[in-house]
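One chain comes next, on its own, written as structure tokens: the form predicted on its own.
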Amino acid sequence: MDIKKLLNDMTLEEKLGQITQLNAIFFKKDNTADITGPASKLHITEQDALLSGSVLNFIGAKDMKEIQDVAMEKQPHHIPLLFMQDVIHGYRTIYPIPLGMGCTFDEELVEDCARMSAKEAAVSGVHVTFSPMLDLVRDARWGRVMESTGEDPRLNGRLGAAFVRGYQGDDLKGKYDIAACVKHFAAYGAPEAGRDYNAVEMSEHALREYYLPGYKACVDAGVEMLMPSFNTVGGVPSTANKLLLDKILRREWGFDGIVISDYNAYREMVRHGVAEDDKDAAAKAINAGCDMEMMSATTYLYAKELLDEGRITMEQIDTAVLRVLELKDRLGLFDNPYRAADEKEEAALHLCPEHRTLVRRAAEEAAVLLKNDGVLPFSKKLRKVAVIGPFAAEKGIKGFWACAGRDEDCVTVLAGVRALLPDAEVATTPGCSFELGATEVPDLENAVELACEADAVILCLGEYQKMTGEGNSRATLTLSPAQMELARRVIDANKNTAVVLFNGRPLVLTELDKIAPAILTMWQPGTEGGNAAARLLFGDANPCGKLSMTFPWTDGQCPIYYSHMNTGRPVKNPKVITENGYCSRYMDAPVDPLYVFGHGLSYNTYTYDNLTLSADSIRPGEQLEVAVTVKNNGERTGKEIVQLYIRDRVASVARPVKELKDFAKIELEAGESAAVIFTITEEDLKFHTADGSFAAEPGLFEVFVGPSSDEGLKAEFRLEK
């Protein structure tokens, strides 16, 4: 296909409608769709919509075929449809939400994941998945932290690269292969108080330090479009922040794929008082670098006036049009406007058993054991077991943004339980509801008894997956009235208790804590979470998960991680509420989280020891060898995952106390030691310099090897130059 010369044969109408997105109700020929209302609240006619080049908010194989049909038969020159959705943790086959893929560190799962998702997509008509969300979370209260890998901008651009890696495959050459669209440029993750939508101010210095590098993992591993944020950064929104989307993005890292708004994201523009109107924000967001605007249409009905009064250049135009034609030239489109969809490779891929094998792994291996006193793993060999709390039996446990999945295709806990332990006798209550304030128990009495009885208990808190994501900020982190009174009964009854957590955020656990003998957190596990928790609880899957976002003591803390400055003065013993004192503390909390970064507990015990490093001083072009003998001192097989932080000790501008450069997930069987040897390079301690440079100073380092990040063997060196 001739790109170039197809462009020069389009008229302006068409180019507008190349890079312009609906929603697929827009092009549905059923009887049941009236497409009328949808046109007119964008102010466009029936006619406008079919010129559309792109689609979103469509379900299987047999849609898009359609939609794709009247497209193309509207279309002057019969161009195809892009197809777009939100492929998030999975389409039909639904793993963990990635604030739980975060916490398994690995990133070859990660990647076949992310691949088998891309297959079930494929097969379904989806052309491009808005995935990975990149954005940087401290700030448990935010709903959307569940989309995110975490904290830590090293592990989100390992794991962001490895989920674009499965997505795209090899240059979207494979059959299976989709587009994937990082996203949400920039900072999205650090709205203030938490709160969805909210602006962002912080120094361009800690911009570029700790919330951009995800991105630009991504862009440098070739993802083929990125989104830019809803929120303000510098007051600026994001789809018309020239900082970010000009000077940094494609000046500075060269993107040059397609730049796609967020819904509606050019129209509330005016809400954030920055534009006049639809057509003053469309010259800005133009200006800025946006190619594609989803679903508001104000380019469509202005880009000619503006070009009439030279606002915006026919260049701009063209560029953006390009960018799209080609894409979906790489796409195979031209050829074949269906690419890989088939209603008949849906029915065989979506929810086959390999596809269930691997979510079902993933969730066992995104949970993490925060606690246990000794109670787990509980004996197969139980003969009563209650499976208690409202998370019992309840299906809600994929998580948000599960694109096709659906309830019905999961697996509950007791489900699991009981296909795991088929001679025992497992009962079952859910003691009250979920929802945020309940307070009250109906069947508490009902749900001690259960637990007298029972040889072990399974009790199933947390939150609804609808109760984070888009939207779902939260003020309070804390579980109901209602769910504490039934763990504190419940506990009290039977102390072979394990408690069960789904959520899709950190939660603060600070009273649970205290009374439950194990916490094990499963986030949103998707499709296998009942089978998963199953094999945890029993024994048949060893916890390795560590977490990849700090866990609050209270939500006072908030945003905290442990990255953290160290300040002029800071307090003594962190640990413990300290009550007076000119010093950096609460007078009625503790300074430190619940679970630090990185906590995660195992059936086995791993010990550390010889840290040594290769030389006791590093210059430019060398390396440091960094090695660590880590052995397994229990009776399984397990797999622990090592991490390494270095913390620069004196610098042009203030270093956090520890920053993760790099990890490894090892698998040891029962008595077994391994060496780890990472390398450090200069270009691992290169930060952001007081004079604005992306530089390594020399000076002294630290280098910390351990299980977590506040454990771990200690040693020096120093970077010479």
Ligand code: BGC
Second form
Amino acid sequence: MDIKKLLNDMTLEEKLGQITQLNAIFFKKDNTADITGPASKLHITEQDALLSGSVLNFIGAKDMKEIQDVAMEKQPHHIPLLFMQDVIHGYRTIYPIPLGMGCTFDEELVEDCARMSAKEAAVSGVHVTFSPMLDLVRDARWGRVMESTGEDPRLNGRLGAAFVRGYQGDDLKGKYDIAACVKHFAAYGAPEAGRDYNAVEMSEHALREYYLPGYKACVDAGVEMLMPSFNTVGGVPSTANKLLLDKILRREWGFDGIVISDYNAYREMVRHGVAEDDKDAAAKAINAGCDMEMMSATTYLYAKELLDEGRITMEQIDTAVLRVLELKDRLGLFDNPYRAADEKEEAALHLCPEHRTLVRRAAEEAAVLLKNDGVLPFSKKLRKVAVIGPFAAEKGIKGFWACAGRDEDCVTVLAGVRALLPDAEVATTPGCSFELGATEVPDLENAVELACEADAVILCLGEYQKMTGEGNSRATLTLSPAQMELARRVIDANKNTAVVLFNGRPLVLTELDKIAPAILTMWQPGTEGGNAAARLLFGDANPCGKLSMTFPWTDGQCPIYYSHMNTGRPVKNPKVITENGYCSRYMDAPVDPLYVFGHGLSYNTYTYDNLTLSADSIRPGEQLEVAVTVKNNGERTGKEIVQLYIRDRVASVARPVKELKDFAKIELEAGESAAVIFTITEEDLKFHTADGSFAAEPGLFEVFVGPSSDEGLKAEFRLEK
Ligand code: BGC
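Got the form predicted on its own; could you also share the form predicted together with this ligand?
Following is the full complex, with the preceding chain placed first.
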């Protein structure tokens, strides 16, 4: 396809249509009644809407083909539509929420899961997914932490790149490859007070040092598209933020893909108070570097006036349109506008055994064993098991943003346990509801009785999938009074109880940690959640997930993260409440969280020995090898995530007390030990220095290697001048 010629032949309206993304309903056959409303809200006619070049929100291959037919017939040059969708953690077969995937520390697994969902999405007609989400998250009050892989720039960047590889394959050449769109650029994960869409205020230093590297890793991995965030950064909405979109993204990083706004974000700039009206908003977004507008039509409506007034240029419009047409071309849409959409393949691939096996493994590896006094794993010989709690038989465990995933596809914990122990007697009751503020436990006495009669209790608590995700911030992070009452009474009745949590964010579990013999978080585990939970609880699988986000001791600690700065007045012991003194403390809480980043237990114990560095000092350009021996002292095969952190002792700006630089997931048989070798390069030691450069400064560095951000062995080396 001669894209440049096509561009030259197009009218201005057609061009503007190509950079406008609308809901697919406008293209539904015989559906005029339903679209008049949405069109008038956008101040466009239904005919205008039919010129749009890409759509979101459609359902499957059949729908896609019908929409594509209507679109191509109406478009004067018969240009095919680009179909986009939020394929976040699976299309129809759902794997754990990204925060859970962060806890796998497993790039290969993330890539495999992204590949699987690309395949399922491609046969349903998806060309682009609005994923991965690379917002660094350090405040569990924010509902969208579930969409991120966590609080660490390095981990997020490595997993983000794995998502991109999984979706896009080898340059979009494969039949099942789809384009990825990294979002939400930038720092959407740091809204003030954890409230969604709220302003972000941070220094350029913090932005560049901690918040931007994740997005950058995806740009370096060749991500096709990028979405600016809703929020303001330093007072300027990302959609019109020249520092972010023009200076950093386009000029410093050299990104040449499509920048698509978030949903209605152009028009929201009027509410932010930085655009006078829709026309002004379009000018500001285009001049900052946006190419495509999602779910509003300000460019379409006002570009001609803006061009006439000289506020935007034809070159800007042409560049944006060209980017869109080129992506369509690279996806092969001009040759085959349906691309991989195929109802038969949908039937064959969606929820196929191979995909179910993969998502079950992902759910097992994402789960984190937070506490275990030794009750787990339960014996498979148990005769009477009680599965209690609002999530015992709940199918709504796939998580927010599960695209075409359905609750009815999900395996509950109850079903998982029954399938694994066909001969056991398995009793159940929800006890109470999972409503946020529930205080009553209607079936309390029955729940206690079942607990008393059982050999073991699986107590399924947490938050419902719609209690996290977009728009769902929380000011308190505890379980409801009803769930806590149920927990107290059930655990009191039977000490052989394990709590299984379903949660989309770190919760405050301080009381539960005191009373529960074991706590296993499954996050929102997806389609195979119940089977994965059962296998973990009864030892067919060995927990190996490690937290990619800190669990606070109390809500008031948020935001809280392991790689914080030291203060000039640190407390002596951050693990206990410091009674008095002019030090950096809370009067009513310890400084440390309940569960640290990197924490996660196994049914084995692993010991770390012989931390050795290849040298005491290195010169710029040289590498350092860090070796450690890890031994599995348990009786089962298991995986351990070995973590390497550094601390730069003295630098021109204060450096975090620890920073993750590398990790390795190793599998060890019972009694086996292995040497793990990491390489530290000068690149790993670089940071944004006081004079604004990105460089490593000579001096002393500490190295920590261990099973979490809080434990392990320590060594030192110097970087020479
Ligand atoms: C969200 C984006 C999403 C978009 C399209 C917005 O509300 O912020 O993450 O991709 O909707 O569904």
